[in-house]
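In the form predicted alone, a lone chain appears below as structure tokens.
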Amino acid sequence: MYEELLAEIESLVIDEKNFVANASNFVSHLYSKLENISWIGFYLLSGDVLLIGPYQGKPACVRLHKNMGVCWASVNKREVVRVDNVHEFPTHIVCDAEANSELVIPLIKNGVIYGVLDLDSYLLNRFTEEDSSNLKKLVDTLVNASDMQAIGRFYGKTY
């Protein structure tokens, strides 16, 4: 499945450099293809908050304040963070009370972090190590195809 998704994502971003355009198609495509995903979207660094970007799913938290939640854990660690049960994560931010598991992948290009891709599921233990590594490859494809410096200038702060 992930090999097919990689080819599909590559075809969506190959001729476009605008991150917002690419990210919009990216989340829409993955939301339609992945099973048991309740929400998928981007949070982009803007000052000391993560600001919501393109997403699919229910309305969500607009701003995630620094050092709170799974998304900030991913930013601070600069790595993928997988949580089998979000109710056990000490600083979890509840945007959807029905979400039970979460996977967050940082957006890093040339050593600079611009934000994260966040995936939620109503299932406990929804995300596997295979999901983590393959979704990171998909995110890297998106980030490498996109002009991330432009998005960094627009949002105002990267790490």
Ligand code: SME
Second form
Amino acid sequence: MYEELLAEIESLVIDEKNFVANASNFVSHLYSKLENISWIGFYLLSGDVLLIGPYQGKPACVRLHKNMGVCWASVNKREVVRVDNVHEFPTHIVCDAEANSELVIPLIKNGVIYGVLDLDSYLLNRFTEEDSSNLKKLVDTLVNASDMQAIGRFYGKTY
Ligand code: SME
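Having seen the form predicted alone, can you show the form predicted together with the ligand?
Below is the whole assembly, all chains and molecules, this chain first.
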């Protein structure tokens, strides 16, 4: 399945450099293809917060304050963070009380971090190691095709 998704995402982003345009199609496509995902979307670094970007799912928290929650853990570690049960993650930020597991992938290009892709599920233990590594590849395809410096300036990235 991920091989197909990679080819589809490549074809969606290959001719466009604008991150918001590419990210919008990216989340739309994955939301329609991946099973048991309640929310998928981007949070982008803006000053000292992560500010919401293109997403699919219910309205969510707009600003995630520094060093709190799963998304900031991924920014600080610059690594994928997979949480089987969000209720056991001490600083987890609740945007939808029904969410139970979460996967966060950092957006890194040329060693610079711009934000994260966040996926939530109502299932416990929804995400596997296979999801982590393949979603990282999909995110890398997106950031490599997109002008990340422009979105960093637009969102007011200083971190
Ligand atoms: N749970 C995230 C906040 C974002 S929402 O899940 C959409 C966190 O702890 O960073």
